[in-house]
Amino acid sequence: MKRSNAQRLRDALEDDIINGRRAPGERLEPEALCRDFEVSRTPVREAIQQLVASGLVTVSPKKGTFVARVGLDQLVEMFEVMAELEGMCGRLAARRITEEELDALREALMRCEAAAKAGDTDEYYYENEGFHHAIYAASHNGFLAEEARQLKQRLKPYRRLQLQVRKRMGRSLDEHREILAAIEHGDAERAERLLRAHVVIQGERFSDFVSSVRRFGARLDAV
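What would the structure be for this chain alone in the form predicted in complex with a further copy of the same chain?
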């Protein structure tokens, strides 16, 4: 399928932002984008509007457009909602998952284990995503899955901090095993609770996370 320039531009920018190649707070210059992508202002404008709609970019009228920089308070709010959505996916998945989906989930977990054993953080990060997406799909609620996916995208620039917390990878893997077990047993309540807790924003991890973000934020302010 042939994608429009606006779409390609949108995807490229989104990817840049999500993967940290453009940091929160960074200025986006429409003219530079016009040159780099060899298109006129129209598709650039369109792409930026879409990014604004999805919350990844903000525009200050007559000031410029910037990669969205969410305050710590809003970040906490977003993680709070993310935890709820994850929990809901888990609850529904525990009730509704099919055998095929269960197999897929087990495989996703195995890939996580392989990445963890290899000590490959980036790979683990990627496979971790696969595991969660498998749960989203198993919720048999496409709308929920899409909402969860979108919010996760939006949090991605900050989530990569999570796994850098020491020993996070090993703990995450243990939690994955527990989550899988709960879903296998059809224990909806337990799956929900585990997945909620799995989002690193609760309990004693919270302060670790906040300090991570604070450091990250400080670095960004210097940009």
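For clarity, a rigid core is taken as the largest C-alpha set superposing within 1.5 Å between two forms. Positions refer to the first chain, counted from 1. These numbers were taken from a predicted model, which means no experiment stands behind them. First, how it differs from the form predicted on its own.
Next up, can you give the form predicted on its own of this protein, since the form predicted in complex with a further copy of the same chain came first?
There are no partners or other molecules in what follows, just the one chain.
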């Protein structure tokens, strides 16, 4: 999937923030970003807007743009809500999906499989996003789909962080296959249960996630 300059810049800044190369409170200078990434001001502005939407960056009037501090408790709460929204989308999709939408979901899964086979976590994230968006569309509930998309965008950097956990990409792909099978068979309850479990952070996955975020926070505190 070819990404725009704004997407590439946003991804690079996300990586810098999550991996501790940019500290909380650090100022982001648009001119320096233009120079460092060899892009115009437009993609820089678009990337910053997207980072603000995800909660990684804050903008203070007359002061500038700054890296925000991560709040673990709020992240966990947001993932809980995301899991419920995803589950609802899955339940409705299993009941309402059309043959054309089902074909689109199968194709999205194939693209996820190709990215996983290549071992490309960033590419897998974007194809994973397409898989989930196909389910949102198949729910045929525009309000629910929009709420899910907005919250998913806010959680984007942390969902990418999850994929860096060892073997998570492979497990995610297996879960996608099970979700597709449930939707194909019109099993609304199973689709809802699988999607909720796919997103929510619990058990060992919670421990892995907390460890990743705390390592991130420790690196930032040491800066």
